[in-house]
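Take a look at this single chain, the form predicted alone, given in structure tokens.
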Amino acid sequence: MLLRIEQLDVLYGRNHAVKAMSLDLDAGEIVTVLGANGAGKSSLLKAIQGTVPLARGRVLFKGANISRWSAARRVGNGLVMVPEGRQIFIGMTVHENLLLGAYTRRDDTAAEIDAIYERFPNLAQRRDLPASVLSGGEQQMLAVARALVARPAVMMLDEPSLGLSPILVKQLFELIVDLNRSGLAILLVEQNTNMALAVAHRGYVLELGRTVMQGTPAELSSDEQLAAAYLGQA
């Protein structure tokens, strides 16, 4: 198993954001985590990434217990997140943003960045411009591209479709599928339930920090009452 979360708890003071969450992600999989606002999805990813502390539980990655590793060490070992809101540096150029994706690496990234420009021609055309000139969709692509420079084994995406038009959402999910087919394992937090289930191999549904459903997309959609309650489906 590439990534395993065991009985994970996240606390913010008295707020129990994630409760005894367990999750598996194997090589070659897309696993999605669904749920309403406040369900604990982003807190789960931040705990896996190491930017919020665990109150209980373990994070296992490539067979190692990384629960006490720094976020930088996790990134350096291939556990990389594209955060909600993109969090690109709009005062820096597109190219400078990409270079930041390599901050944990000590080898030459020039060839990989060239390959990224081939994959994202819009970014190549704007490489020397500040990221502030990019559209929302291009900024999201830059956030994904920056994560790719870190050479991830697992890419975690936190609400990647937020604020994008339907056309851009379709392009984004096509990119997610393409990256997965190239061998990248993906953990996807997403409120666009239909799109997430269309690309995922398995999914988990959270309510108030606790897992209430898990299974394949077909299994998650087959229980009409649960699907209506948690997945926004009539």
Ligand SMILES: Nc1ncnc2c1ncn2[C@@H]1O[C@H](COP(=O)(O)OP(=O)(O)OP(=O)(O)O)[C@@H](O)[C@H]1O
The other form holds:
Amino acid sequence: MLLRIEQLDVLYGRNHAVKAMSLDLDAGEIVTVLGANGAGKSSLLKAIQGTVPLARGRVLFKGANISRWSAARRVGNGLVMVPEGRQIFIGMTVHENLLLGAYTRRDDTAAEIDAIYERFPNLAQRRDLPASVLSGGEQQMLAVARALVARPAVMMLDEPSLGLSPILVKQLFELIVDLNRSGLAILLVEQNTNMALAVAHRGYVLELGRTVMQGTPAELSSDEQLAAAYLGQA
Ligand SMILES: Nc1ncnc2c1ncn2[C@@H]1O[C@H](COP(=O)(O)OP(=O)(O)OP(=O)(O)O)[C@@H](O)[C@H]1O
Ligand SMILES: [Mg+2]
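Can you now output the form predicted in complex with this ligand? The one shown was the form predicted alone.
Now the complete complex, all chains and molecules, led by this one.
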């Protein structure tokens, strides 16, 4: 198992945002975490990334207990997150944003960045322009591209399709599938349930911090309660 979450709790004061969450992500998988606003999806990813503390539970990555590692050490070892709302630096150039993705790497990242420009010609054309000139979709691609510079084994994406037009959503999901086929394991938080279940191998549904259901896309889609609550709203 590449990434294993065991009995994880996240607390913000009295607010119990994640309760006894367990989750597995195997090499080669896309696993999706679904749930309504406030269900605890972002808190879960932040706890895995190490930017909010675990109140209880463990995070295992490549067999090691990384629960006490800093976020930077996790990134350096290949556990990378694309946060909600992209969080690229719009005053910096596209190229400078990509270089930030290399902050945990001591070796030369030029080859990676060249490969990224080949994959994302829109970014290559704008490499010396401020990221503010990019469209919303291009900014999301830049956020993903920046995460790729860290050479991840696992990429966590927090609602990457939010605010994108249908065409860009389609392109983004094609990119997710493509990255997965080239060996990247992906933990995908989405409110676009239909798209997420179309690409995922397995999924978990969170409600008020708890897992209420897990299974294959077929199993999740055939559940009437889940369908009523989350499906068809894409
Ligand atoms: N920094 C914080 N301090 C206090 N409470 C927080 C904090 N961040 C999140 N929460 C609370 O924790 C709960 C889970 O929030 P979280 O952002 O993880 O949910 P989410 O599933 O990502 O929601 P959304 O779909 O809106 O992004 C909510 O009740 C939220 O108000
Ligand atoms: Mg969130």
